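So this first bit is one chain, no partners, the form predicted alone, shown in structure tokens.
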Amino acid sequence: MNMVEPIKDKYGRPVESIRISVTERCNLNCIYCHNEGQMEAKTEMRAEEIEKILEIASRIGIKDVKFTGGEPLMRKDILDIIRAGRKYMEDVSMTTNGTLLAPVALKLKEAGLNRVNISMDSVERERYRKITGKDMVDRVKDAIKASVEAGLYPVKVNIVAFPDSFDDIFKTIEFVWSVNAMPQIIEAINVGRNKKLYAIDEIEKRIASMAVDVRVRKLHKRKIYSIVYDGKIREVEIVRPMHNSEFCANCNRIRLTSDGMLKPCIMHNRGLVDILTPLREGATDDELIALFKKAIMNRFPYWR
């Protein structure tokens, strides 16, 4: 177990997980789609560099990984880059669109895999081919039935927030908590592809006004609403990054995007570290852990 200090940015809040895209690769085209906001690449990291950064990351404190993409089941080699995520990491867990994933859910919990995200808008076959170019969403719903059975808990299902969806999002809530998993309402960001902001603040109320209780999250002071539904207390999980300095107040990340630059915040690319470039020509670990901790100063919160 790692028992390192996290490293502190020049506000106080200390680095304690890393969110790693392994490619910027994706089979759906979702209209809101923010690539974690990434500039196009040149290049990809392979397994080894990623099991090289993660040991680096390991010995300055962060004890969390979360690999991401574009689609990281793209990457032939995902099961390789989980278990150089098991090596180092406490927790190890992925955000999916779900299309590849049921066939693999297993292998991937084998692998070290703890928990999953998958990405579900809505659980209408026509809503979800508008939103993401493909007619796909049978295969996501297979997938979070094989997560929940293959144990990755939690699996939670990513519902980004459209002003005029309300109806359609509790038809998706209402599947999720059907099969088990938790939902998780998010609020779009307005980079990459997405250049709109929606408004999630009704979305919001009417979640709140339907809770027996809620409590708050460490990360980014996210709320969890409990609803009693069907005789049972099921949980839903509102993500708002946009205008809110709470959430940034509360951030424990650091980003690496897939060609291999530390990167201190999704919402914009100033203080980029190139750490791929040196592991490459042969960087001591020294070197190595010198370019994480600048890349943990160049943080600052986005919204204050």
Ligand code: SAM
Given for the second form:
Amino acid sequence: MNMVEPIKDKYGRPVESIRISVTERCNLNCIYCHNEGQMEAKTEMRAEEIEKILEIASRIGIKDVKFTGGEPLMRKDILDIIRAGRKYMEDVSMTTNGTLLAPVALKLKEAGLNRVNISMDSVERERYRKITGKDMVDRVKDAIKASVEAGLYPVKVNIVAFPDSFDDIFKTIEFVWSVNAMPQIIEAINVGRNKKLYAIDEIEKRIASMAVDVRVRKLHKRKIYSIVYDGKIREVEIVRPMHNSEFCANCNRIRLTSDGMLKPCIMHNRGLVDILTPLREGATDDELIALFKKAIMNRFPYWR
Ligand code: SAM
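Next block, the form predicted together with this ligand, ref. the form predicted alone:
Time for the whole complex; same chain goes first.
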């Protein structure tokens, strides 16, 4: 248990978690991808560099890590990276497209991964292929099942909402529930304003009308709706990052790009702090802690 109090930014928001892109390489080419707001990478952090940064993060009260990318499973040393997370963080999670996940789900669990988010915008083969550029939806479905079997918990399935995805989303949600995973509907960032309003508003309205209960997560004040399906209570989470001041007011994370820049927010590139170059040049722990604090103080709520 990390007893260090998290540092608060200038807006009083404690920074308790870090989202690390471990590579910008990916085997899919999703039409809408924001690449975690990262610009083209100049280099890629080594596993031991990620470990050192996590050690420093733990010393300023950061308790949770989410590994992302690019596609994190493109890294041959992903198990080392997960072990590094396990060593310093209370919660270790990963966001993956799932195409390479099924054969390694158990190994990831054994290395210390607690939970996983798997991206599958559609359960339908042709639609999935159009969105991602690859005919790989079966692999992703297998990965969801393998992750549940491996004991990763919860297994969440990220589904980005598009204006024409109304009916398809419900088929995808039903598949996710049927294999005991949890769907998470994500509002698309940086698509046309009207499109986004239609997509997420209509989908959330329909979900809310079916719900028997709703609770609110601490992170981003995200809503989780409970719905009775097939005689059981199932859940679906809604993530609304756009034009949402509550989302920003309840953001507790800092980001790290795959080339080692601390990044205050996905939505913009102001206030980036290079931590990798000083680390490679032999910076002391105190100097690295100071860089973290600088990046935290560069945070501001994007939507107010
Ligand atoms: N390759 C991994 C994956 O597919 O999960 C990790 C990286 S991906 C950028 C992380 C998550 O961001 C995915 O769930 C993806 O659907 C989501 N995402 C990408 N572009 C987005 C956008 N423009 N708006 C909302 N979510 C987006």
